[in-house]
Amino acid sequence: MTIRTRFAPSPTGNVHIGNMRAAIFNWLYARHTGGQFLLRVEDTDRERSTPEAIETLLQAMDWLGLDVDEEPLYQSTRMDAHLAAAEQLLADGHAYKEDKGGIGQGECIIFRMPEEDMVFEDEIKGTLTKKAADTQDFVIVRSNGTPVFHLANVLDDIEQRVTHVIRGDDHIENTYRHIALYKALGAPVPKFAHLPMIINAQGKPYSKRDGDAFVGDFKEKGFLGETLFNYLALLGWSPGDDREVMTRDEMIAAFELTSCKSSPAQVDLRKLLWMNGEYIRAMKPEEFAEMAKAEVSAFAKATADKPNLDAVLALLQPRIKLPSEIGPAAAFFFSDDYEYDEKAVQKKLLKEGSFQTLEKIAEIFQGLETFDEATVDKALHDFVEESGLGFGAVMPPVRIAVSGQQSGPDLAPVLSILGKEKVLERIQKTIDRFGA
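Take the sequence just shown and give its structure alone, in the form predicted in complex with the RNA.
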């Protein structure tokens, strides 16, 4: 039997990472078993299920690489089928009508829970049981004639021939109802796997009400889809060994429902950030350049004598964890208008001998035939040695002079990329400005 899993979100606003994590596990399991991964959009709440929300959802899935094997099923198209099933349930004596009062008017259809105790084998949690006395009949069709979640959800899972329902463990209580529904409908009961919740920094599960942790937020902040996928996959699951940064294929190969944990996990933004850095460092230079394009577009093309962009990016790639760090780090390469970091100036530049040093360095650079990295590096080292000043007295002033910063990539390549002329110009400018 081909395994079929599904992701069944209601497109009400943004999808939070708890939901998306469930989607990832469904996808991973389908891919691992060579099965199919399906999408069902539970858009029966017309108020909140807007086309924009659906578009946002689809984009988030695409960003994470969660490809589906069949056209999405839109639940709103299934209302007739849902109601027909409710009528059948009524006819079979599995449901009855009642006026429960309340705001509604008239009768709703209520499903009759079986008298027996219930038990099922959860793929993750193990044996789960419920006494008949602890279950209650529940509404499947509202008095206004619309189907309720439980009915629609089960019917659509039957329609999509879902074999494994993998969802958050906040659905455990629902599962007893759903199993009863499957049986009353005469449909095979799928396997269930209940994932532990992902909790926020306050220890509370993410929910629709949470104002943060939307998938799109992570994209906007510059996290890569691959990073979030990998990180989320590791929340509640592990390959059983010490691997953490893994390729998609490795995760697919290693994924098992039985190796999922059943205790909740908290998102650690610091580790996510670290992992993003890992993915960025692993990028091919052209991929990194593509990503950086937007970050440097503001200044990289405007300058006629701009330095080699590829060289700058090569210097930056190992140093950043988010694309947003590229712009600020690259700016001084392209603009002479860089700001001088006040603290750096105070601490490292306005020191005894700094300006004499800068003048000497300028003199030495002036005499260099070529200005490639190795030459510049040698010149710097030779000067340090001959002058007896030490690196700490030489490098910082030079760095501040050409970049305004007290930290950054290795100095020699920075100088080489800027070019002799620019470097001399900037050293002179710095002396004029602060050395008087």
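Positions refer to the first chain, counted from 1. Just so it is clear, the structure is predicted and the values come from calculations on it, not from any experiment. Just so we're on the same page, rigid core means the largest C-alpha set that superposes within 1.5 Å between forms. First, how it differs from the form predicted on its own.
Two rigid parts move between these two forms, and the turn of the smaller against the larger, rounded to whole degrees, is 14°.
What would you give as the form predicted on its own, now that the form predicted in complex with the RNA is on the page?
A single chain, with no partners or molecules, comes next.
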């Protein structure tokens, strides 16, 4: 049997990460088993499922690399089939008509739930049961003649020959109804796997109130598609070891429904940010340079001085977690008009002896015939050892003097890139401004 999974969203504009997490799990399981991943657009709400909303959905899937194996099925094209099935259920005694509201606005078609306990084996949660006394008949066609989600969903899964329905556990109650519909329609019942909900730190369903919640939000912030895919895959699933940053192929090889967790998965945006930094760190230098272009375009010299720019980007790449960090981190390399971090100045620069240290460092640097990274690094280390001041008393004042920042990449390569003349100018400027 060929495994066939599907993603069946109802596009209404923004795509929530919870919906996309379900798509990722379906995609991974299909790829792991050598099966097929399908898309069904449940677009029967024509007011909300606009062409723009559908395009937003498709773009989100493309950005995350969720390729499908067949042309998407649009549910709005299937209404005749849905209504024909409802009539067949009426004819077979599995449904009946009733004026549900009792106000004479027309009859609904209502599915008759079987008078028996419902039991099914969930691929993640195990055996799930519901007593017959707790089940209720439900509407499958509204009084205005439009099919309800339950009927359309089941019929379209049958049409697409879906073998595994992988969706959020908020659908468990629906699954009992859907299994009854499959049986009444004489169709094979697929396997069901219900994913745990995504929650916030308070254990509530994760929403926009908790931070970025839509795929587009993360893309706009500069998160990579591979990062978000990797992170969402780990919300409710584990490869069985300590791996967190994984390639697409590694996730495909390791993914099993039996490895999915049944307890809620908590969103940790700090971990997502860390993971994005790991993906940026692993980029090829030319890929990082392309990403950085827009961020450093404000610095005229950055585009004119290509060797210098390459050196700066190589220094920054291991430290960047979002593209928006590149500009602020790189600014002092290309402009003498940088701002000083006030807290850094108060804490590290205005300490007793700092300006004498800067003067001594400037004197040492002035005497260097070469000003490459190795020479500068040796000069700093020799001074620290000879003076007995310690790195904590020497490095921070120098860093603040040349960059205005308290932290950053290793100091020796920073000084080497800036060059001897500029370093000396900036040390003197800092002494004149704060040491007078």
